[in-house]
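A lone chain, given as structure tokens: the form predicted alone.
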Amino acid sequence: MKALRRLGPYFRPYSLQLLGGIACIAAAVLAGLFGPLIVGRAVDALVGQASSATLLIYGLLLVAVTAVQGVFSFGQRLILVSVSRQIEYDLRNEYFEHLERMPLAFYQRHHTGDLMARATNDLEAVRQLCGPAIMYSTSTVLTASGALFFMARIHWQLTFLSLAMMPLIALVTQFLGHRIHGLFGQVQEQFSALSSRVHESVTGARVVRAHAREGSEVERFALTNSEYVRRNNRLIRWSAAFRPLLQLLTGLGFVAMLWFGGTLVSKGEITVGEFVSFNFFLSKLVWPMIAVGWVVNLVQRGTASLRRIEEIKETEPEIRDGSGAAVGEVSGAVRVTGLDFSYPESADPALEGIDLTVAAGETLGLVGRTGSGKSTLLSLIPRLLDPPAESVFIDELDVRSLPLHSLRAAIAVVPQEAFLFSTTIAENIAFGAFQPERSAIERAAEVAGLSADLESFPRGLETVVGERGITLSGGQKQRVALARALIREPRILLLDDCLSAVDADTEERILRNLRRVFLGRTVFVVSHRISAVRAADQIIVLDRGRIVERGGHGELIRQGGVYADLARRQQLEDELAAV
């Protein structure tokens, strides 16, 4: 019942349908209870030498009752199963919407396979709780109540004797239900692990094949799959024991009823027809007793799955909307002051004492060795990572005070690791804007240096890329991601080493195109290549999370520091490559 109370808000929009379904159940049960009474009357009439016409009337009444029961049984299933599907639909939408609001750190803590298992297997178990469990539990209660009422009217002592096994049935149901609940939770956890294993192996297929690890991946999957089967087998054994035990205990009740009921008939205390009716009513209690176990199983599974779904939904996003009003047109001025930032899992700061100012329309170059904090700094501006309060400002507004949608609408980020969807190149580029014109998609592709590649593709922009863009090279994926950002025409453009996978000539051609795009926009360019940042208005060199040098290209070369050393090394590498 506690689980149903938690599901109350989801039932509320469908309360009329729910009441209609329950009314159909009541009508079907009521019609079904007339059957034993009609059969009993027919038997007594037959014993009393009734005419064939009288027996025909009883037969027609029985057919009519069965037909009415069938109509309302159809109605209850149609209504209640439809309601359960609607609730499943609402829950899945809400669950997905919650996932969309979670920050990157959340996905570092939760495997994709586990999140997918909760959205599939667990949601199906909750749907069973919202539909079939309600339908069968209501039918069980009404059927049992009606059958007991008519049984008691026939002979209350016989009824009491027939139900002598009920306390034992209740104890067995409670024990087995609790056991099944725990085992089902273990099965769902292992299914999440199995889903994660498949997801990682499939998405990393290129790496698996490159290292000839297919065999070991098959072995690891087999172990995970074997554990999943083992846990399922334990659940099956306990679930399989449920119905036979209930049938055994119910059968003992039948034995007692036949012995004592036969005695009552022989003494004339009840008629043969009443004894037959009683037997039919007792038979109607068999399914409710079995259904109790099945419903308990559904409830146990549904509540376990609901708890897993709520565990995710109750996880509050660490990065939330600011309390300030949405900003209008952003000029693009960025200021960082006294910025210190550390990752929760790291004792050393990722950034320390960062101070910088980038005027609207300026280009800032960021260079430094791997792990120096360049990507971290860029992630803090659109709050992909949350900066400390009063440390990162856009147009002199603290980014933490801005609504996330308003903040990110003004910014486009191109990461080094480009992610593409399994659709066409055109749709991947168009993902960056709302219903862009075809000409805008083509222009963005051209600026990103994709024109030559598109000519070699079988369908140009309509070429479908594989999952995560697996059919494209690393450089092509980066350029599609760049085009996706450019089509938004953002005020602030963050390029996080997004041309690392292209050759030097292609990079130079793209940079020439981008310089026209940069005009009037604030641009942060992170790169390991000096050629990518040398034209920037100012360049910052990061080392171990600190700014160690800043200035223009010529000025930094004259200083002879870290930047000059990187420039000399790259020049030497280029000369050696040209030999």
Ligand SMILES: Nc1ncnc2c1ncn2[C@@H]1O[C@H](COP(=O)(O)OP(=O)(O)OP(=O)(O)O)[C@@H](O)[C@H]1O
Given for the second form:
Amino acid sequence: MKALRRLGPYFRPYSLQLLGGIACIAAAVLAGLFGPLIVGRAVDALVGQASSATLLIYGLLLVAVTAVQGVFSFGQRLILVSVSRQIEYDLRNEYFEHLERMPLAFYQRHHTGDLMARATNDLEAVRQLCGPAIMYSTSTVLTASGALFFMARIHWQLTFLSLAMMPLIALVTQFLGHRIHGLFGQVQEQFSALSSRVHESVTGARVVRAHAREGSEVERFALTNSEYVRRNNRLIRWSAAFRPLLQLLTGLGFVAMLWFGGTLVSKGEITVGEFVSFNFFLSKLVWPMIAVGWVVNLVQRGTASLRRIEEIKETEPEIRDGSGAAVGEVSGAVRVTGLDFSYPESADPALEGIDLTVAAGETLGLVGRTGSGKSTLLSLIPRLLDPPAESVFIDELDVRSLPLHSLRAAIAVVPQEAFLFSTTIAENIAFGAFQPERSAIERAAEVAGLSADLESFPRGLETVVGERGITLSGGQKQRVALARALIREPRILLLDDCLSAVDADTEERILRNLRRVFLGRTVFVVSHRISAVRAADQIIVLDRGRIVERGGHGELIRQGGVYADLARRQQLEDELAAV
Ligand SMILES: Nc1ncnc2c1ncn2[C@@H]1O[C@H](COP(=O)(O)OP(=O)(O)OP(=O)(O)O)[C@@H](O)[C@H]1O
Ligand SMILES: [Mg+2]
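Okay, that was the form predicted alone. Show me the form predicted together with the named molecule next.
Next comes the full complex, this chain leading.
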């Protein structure tokens, strides 16, 4: 019942259809209850040597009643199943919409396969709860009460005796239902694990092949798979015992009824026809009893699944809109003061005491060893990660106070790892902007240094890339991602080592092209190469989350610290390469 209340909000938009469906169920049940009455009358008429014409009338009545029942059960299915599909549709949309709102950290906590399983298997179980479960439980309740009413009218003591088994049946249902509920939850959990396995193995196909791990992957999968089968088998054992047990118990009820009812007929307390009717009514009760078990099962599964879906839907995105007003055009000044940041699951801070000021239109170069916190710092500006309050400001407004949409509209990030959708290169670039002109796409591709590559592709910009852009080289992918950011013409452009897979010469050429784009924009350039940052207005060197050096290129070289060291080594490498 509690579960049904939770479903209330989902049903609300369809309350009219729901009522119509329930009315159909009531009509079908009512028509069905006439059957046993007619048969009873016919038997009594037969005992009284009725004419064949009378019997024919009874026969035709029976057909008519069945036809009416048929029409309404058709209507009931049509309406209620379509309502359940509608609810499934709504729920799926809401679920997806919610996923879209979740921050990056959420996806680091949840496996893709698990999120997929909730959207498929669990959603289907909820649909069964909304459609079939409601349909069968309503018709069961109505049929049972109708049958009981007519049985009691025939002979109430006989009715009472036939139902002696009821409490036992209820007990068995309760016990098995509980058990099945628990086991079903375990099955769903394992299915999620199985989906995650497949998902990781498929997306990581390249790594698996490269390390020749196919065999062990298959083994690991077989292990997860056999656990899934094992849990399913346990579930099957319990749910298979359900029906025979109930049938046994109802069978015992029949024995009592035959014995006592037969005596009543021979004593003349009820007619043969009534006895036959009674029998028919009692057998009408058997299905509801079995259905109860089945419906309980559906409800248990459905609610377990609903909980799994709601668990995700109730996870509030940790990063939410700030309460401040939306800003129009920002000028792009970035100020960071006393910024400390730690990832929730790690003890060491990723950034400590970061202070920096970048005026609107300036370029900041960021270098530092791997793991020194460069990507973390960039992610905090558009709140892909959430900075502490009063530590990151854009145009002197705390980024936490701005609506996310407004904040992120002003910023374009080119992440360290490019991700492309499996569509055309043109669409991948256009993804960053709202319906851009063709010429804008072409310009962005050109500035990102893609022209030569595009010429070598048979279909140019219309070339479709494989899943995650797998058919492009690393450097090509990176430049498509760069073009995607450029086309948005952002006030603030964050480049996270986004040309790492391109050779140094090409990088320099692209950066030269980009100088024009940088004009009037605030730009952060993260790179491992000195050549990429040397032209920046100021350069910051990070080490283990702290700023260890800062200044212009010349200044830093003169200081003779980490930066100068790095510059010397890279120059040496270049000279060696040139030899
Ligand atoms: N999602 C995360 N959860 C926990 N720790 C993280 C996470 N991402 C990064 N870290 C840790 O934070 C530190 C800084 O990482 P970050 O990615 O900012 O380094 P980086 O300077 O960008 O390195 P690289 O040059 O290799 O890209 C590292 O010690 C890293 O292990
Ligand atoms: Mg990084």
